[in-house]
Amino acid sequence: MTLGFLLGSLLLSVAVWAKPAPEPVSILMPAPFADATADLVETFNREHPGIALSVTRGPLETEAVSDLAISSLLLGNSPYDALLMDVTWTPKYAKAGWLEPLEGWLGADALDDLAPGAELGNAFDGHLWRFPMVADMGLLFWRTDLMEAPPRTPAELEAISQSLQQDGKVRWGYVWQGRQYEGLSCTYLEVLRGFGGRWLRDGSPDLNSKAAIAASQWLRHLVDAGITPPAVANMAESEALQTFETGDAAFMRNWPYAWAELNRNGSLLAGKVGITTMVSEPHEPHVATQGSWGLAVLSSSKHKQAAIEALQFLTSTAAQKQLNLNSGYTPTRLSVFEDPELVRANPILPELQAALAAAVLRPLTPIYAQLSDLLYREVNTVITGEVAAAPAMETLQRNSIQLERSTGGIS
């Protein structure tokens, strides 16, 4: 073996041993999204051969994987470096000093970008915290191949739906979720704005009103009226999509994506379905509950640059784009809104971008997930009929001012 040999060998190993590693970036997803993810993640390692990003699916549910990625940081070793998050974790992770301020990352212009609605709910106490991938708000789905336009008002609905029931076109006039779970909630601060009200004002709880009496009191009198199945109570997305899907049902409360999944090859319904807002009294605003979901990078990550990197490929015009395209999701980039091809290619993106416009959030507050839990576990023994609508709502308000006092405040 000549010296040459043994020489070229031995630098060639030094050169393979001296080259760095790519730097590890680990993010929490839902399982959902990080399916729809999977091809652009594998783009980013591509482009960016100095970090290896890895996406950990989680759980289906939003409460589940929210249980996940507290456990890890709880415990003080958390395997992430950033979670895709529901809009309603952002105060309680940010007051648990869980979450790195973004704005020194990203820049004071960083939300510039965003259009209207998908700006709520990524700041609190004066920081960035997250930046929003895909947008969420609830609709209204409706046939139009049984109505020439939407109702606009709850008497409106009715109407619709008790005469195309009548006339056997349909067996239920509107499915929603009225499960004990976070869409109850959501369906619930549709309506109670519907009717003037308020689930905070001034800061604490107004859930024994006469707007949120008259909200719990109408979801059950659809009930009542056979207007909306008694099943309604146990249903969530799924189960009231299946309903709608099937022609059962000639409206329904939902998010987005069933959209896609409503004009799928072979649907029935494949081209008869448009959206809209909630309906309301006259004279109040029709809104939609914002779900939406971001992206926000741990406190307690090592490899914070290589995180941001990845948040901003995954939230870029580009990626937004491809999530549209590919599966359906709803972009928050005004840019992306108002892109031609997107537009010629998804023909609704106009009508999704006015509804995340009348986007209201949920309450912004550290205990929101009590808050929450008071709130569909007593609206739900309204919907069943086992409280009636005025002595369930003074026990929430009740209970929800304990929970106030108990906690040292909502904010």
Given for the second form:
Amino acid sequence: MTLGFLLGSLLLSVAVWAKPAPEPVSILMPAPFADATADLVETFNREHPGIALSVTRGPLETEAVSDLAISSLLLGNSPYDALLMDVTWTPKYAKAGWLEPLEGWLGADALDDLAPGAELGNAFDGHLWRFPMVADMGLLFWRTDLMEAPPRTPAELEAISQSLQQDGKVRWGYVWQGRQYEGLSCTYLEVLRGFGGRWLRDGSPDLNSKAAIAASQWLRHLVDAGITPPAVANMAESEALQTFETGDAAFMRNWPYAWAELNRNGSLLAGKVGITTMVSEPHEPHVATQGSWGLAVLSSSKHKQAAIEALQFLTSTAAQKQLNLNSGYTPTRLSVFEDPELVRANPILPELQAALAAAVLRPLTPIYAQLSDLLYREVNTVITGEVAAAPAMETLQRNSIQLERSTGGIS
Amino acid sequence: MLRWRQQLWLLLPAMGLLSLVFLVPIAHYLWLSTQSQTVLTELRPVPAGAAQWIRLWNDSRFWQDAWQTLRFAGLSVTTEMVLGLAIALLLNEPLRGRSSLRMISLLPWALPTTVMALGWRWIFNDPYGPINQALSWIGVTPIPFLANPAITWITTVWADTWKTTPFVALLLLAGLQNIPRDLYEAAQLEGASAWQSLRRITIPLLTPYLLIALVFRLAQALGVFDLVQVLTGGGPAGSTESLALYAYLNAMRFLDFGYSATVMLGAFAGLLLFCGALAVLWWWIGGRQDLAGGQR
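Other form of same protein, the form predicted in complex with its partner chain, not the form predicted on its own:
Whole complex next, starting from this chain.
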């Protein structure tokens, strides 16, 4: 009997061995995206018996995912074939030689179907490096039960806040991301553009301009005037959302994910929140910092063809529709934004599309992480009241110029 | 009797292992600090001479972080040693439920630092965290534990003290249990007060353990990274950034490996100087005490 069992298992293993093993493709994604795409991955594997797609559930925090990816890439033998990347990583990864140019695989017209704003930040140095799967942009959340229309200028935002605070309707006016981290650069960029300033002008830092000083001065002024709590100096997205969803603030700057959080069952603010773009001075644009997530194929991958198929499937119209319906993710394709079924299910879709059309990019350069580190560190100094806006922005400009010189140019 | 030659042979494997683990990376870092290896050189090392070291010397952020790291390590290790000794003395007493008390007091040490830091970030939240909630009940305005440069570094010391005091207490408790009971009985018979027993018996016999705890804690505190990264991200206004965090930023975020290695080596050189100064101080105090003892 033992002999029979052995013989049987031998035959079985030969049978398994003879069948060609499916080509393994592994994608690293931040945890929420890995969870949201689980169904899609299952469908893909059913429809593509020749490929075994697996998604590695990375950490929750953006930078922790980057650390994991970079560690594996530096060791030279990355277990991943593709990455879901934040928009700011693209030039750095491309310059390091870690990414596969996609235009040869996807065709030169690959980005044609994207909604305006979603096409930004995927190409660098004349090559296409990633394809956006989920769009993300900074939004101003406002309480529809407390006001008729959202403010459009900084002065209006202050006036509405203070009147609501005086009436005891809210404790705070406006909460945003002021912690010393990337989120502050996103917040600041929107205010900067709203005051008519630029992070880079003609490819060079322009952070001691009148507008740049006024923008950081305004952020500090919000704290001084009691519109924003001093705790903003350590507020990331979750802390801001926490203050807003308890009904303690009239306005919040955050990403689209907060919409779903605020409208889930049992939320205090369900049906009482509207979204719009950031306030700006008259005649200046209302902008939204773009923060999309896109798929990129690693140049070290041994399964590029299969990885491209997975990329095309996960960013397809059908996949984006499913991701929006089930997880509330913002699509990147124009046709998905205009899908009548989706617009019925998700009434803010047109407003998200408008915000995406107002998207601005953070500087697209391999040394973006250094530039941003200088910026959020110095603007945070202004917010805490340690240094006044003008001298802090002078320091920032000097440090940014020094970085530009020592690296031989920003882009 | 072993000849010195035999002793040397027997020492070789351990020395080989140590140099593999310590000397090789340091040598590699030394080489790296003479190179420019960044994302802009496409991660290929390009000889840079002394440029990285000149940059380090002129980098006010490096010096600021060095001071902040020292400040953090100094206050947290001092507090941990004092508290750890007090807790060890308490746990060494024949109390009821002593073993479960010992277990409980170790819990903070068993918690991963990241989890602990997330916990403190919530506890110190302004204004929803439990501490500020409690303060608001008694009518005190919320304290910006994590948003004020003058306060936040103390918050990081507090969180570190909470986590690592049990480690110090455990080491010292082991030392206390090695002190023979009859020494205390003899001292008591001679009419020594509790304070005198502590000063003349406990502390001197505990010195090797105190030293071990001090060395371990200093090494860890001077390399503090995860606690700060999660609790404050180095903020507000850069006031809690440590050297390890700065080196990490340079390597993992900026992909500037040459400079990251230089920062690490700069910190290492500072650490050697610091330990050297401590040793000299130790020797000087020790020498003076011997003198004082001789005169008595």
